[in-house]
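First, one chain by itself in structure tokens, the form predicted on its own.
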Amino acid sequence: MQPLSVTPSSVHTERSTMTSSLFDLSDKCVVVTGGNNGIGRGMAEAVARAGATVAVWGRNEERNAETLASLESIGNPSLALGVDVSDESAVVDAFAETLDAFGHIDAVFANAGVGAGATRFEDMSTEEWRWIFGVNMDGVFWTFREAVKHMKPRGSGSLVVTSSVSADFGFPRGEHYAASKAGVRAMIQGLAVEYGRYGIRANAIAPGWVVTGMTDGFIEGDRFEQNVKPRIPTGRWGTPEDFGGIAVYLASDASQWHTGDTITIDGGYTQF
């Protein structure tokens, strides 16, 4: 009887196959709502780059055809639709368009939101508090229920929210947007207790200071560089590439056991 030969070549291409393969999205179909910019289109490019074919939600339609084209040089079926998650009638079609497009959704980043005004707290005004709970609340509400009616009966899916680390500390002038944050993260909580049976995962991403089109006025800032910066251990502000791979592991089935977390990607600044 011969022995087996087994060469280290023969190894590393097994191993490596064996890893791709675990995070092939080929067979996948994923929207990210805000998915024109910012984190939401780190995570998008991150996924079609995976093999997913991709719905990108936002409501800037010269944004909208700069991501779908960015998307569409990667190769892979895209689609981008003008959404305003704030407006119930316009998910539901949205979800509805993107299933007519591509038949299945394997994915739902609820990503889209807006940030805070700056507004103390006694000059804060019902309609600025509102509109930041139709977005980041209301708008993820909506986006999952339409995607839980799909995924259920095919017994299979997962649900990410963008959350924030506002929601663990207290964030002056920014109380309605730290609260949205921090209900979202209940409200997937529940969805993965709810919904684990039915093979459907719920995580929350909680990104740290991260330069976007939400941020950008004022974290570059001398006063906020020198008050907040140092406070990050890996020394940088956040990028949306750095959401990439955790869009595409969420998106895969290397994460088929794991749900109901919040991930925290900030460079490690809650940790100082």
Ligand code: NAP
Contents of the next structure:
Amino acid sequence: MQPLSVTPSSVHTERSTMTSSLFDLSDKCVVVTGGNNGIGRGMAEAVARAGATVAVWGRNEERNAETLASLESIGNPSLALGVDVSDESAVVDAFAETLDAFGHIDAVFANAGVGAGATRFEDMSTEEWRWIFGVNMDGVFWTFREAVKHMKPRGSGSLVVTSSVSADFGFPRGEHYAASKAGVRAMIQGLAVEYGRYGIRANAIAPGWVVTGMTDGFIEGDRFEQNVKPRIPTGRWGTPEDFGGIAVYLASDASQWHTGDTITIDGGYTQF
Ligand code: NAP
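Please supply the corresponding structure for the form predicted in complex with this ligand (the preceding block corresponds to the form predicted on its own).
Okay, now the whole complex, with that chain kicking things off.
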């Protein structure tokens, strides 16, 4: 028998190919709701760079157009749709339109969300409560319901929701926001169990403090810099780019047996 001879350079090439194909998204079609800004845009651009065909959904047409141009400059077929995820028929129509354009959808990131207005609990109006839940919970429900209808007969798919570390600790003046972010985690756990047998996995990402449109105006103010930043062991706020790696992993076949989990990306904030 011929002895097996492998040169170091061929080992290196083989390993690089294995690693890159594990995270290669060139046959994947991905939807990112709230993909025109902040964390969603960070995830959309990262999966596009890994080869995916990407659709972003959001309400702001200007940011949609700008994100579409950026995705297309990466070189992939892309779509940006004007969608309000708190409107059931808009979500149903957008899913159908995306499917029509792409032919199939492999991963759905239900990331669109709105933040709390720092209202004292006793002053919180029913409108404010319902607005938060309309986007952060109903929008996720409708997005995933349409996704599951498509993924179940295909026997594969990845569902990912953007939750928040606020689901884990008392969030004063943000009880509605934190409750919605805890609620979507419960939804994810049920989906993981109900649809695991159909090859569908479901996970949540829990970001810590990230500089985005949602936190603009207070996160970099003196009070936050003094009181909150010292509790982040890595010593800085998160950026949208910090969510690229986890998005690629969860959209890729590398995460095929990873389901029902919440992955915290917070620079160590919750450990301190
Ligand atoms: P962002 O920059 O304000 O982005 C929010 C995105 O959601 C935008 O693309 C926005 O687009 C979209 N959106 C909001 N309401 C929508 C609606 N009704 N229909 C469709 N799209 C809608 O904030 P972000 O921080 O990246 O937020 C992304 C997710 O991360 C949210 O779920 C948020 O709760 C979560 N999160 C953020 C932090 C943080 O520190 N930033 C921490 C934990 C969790 P349009 O305005 O164009 O619709």
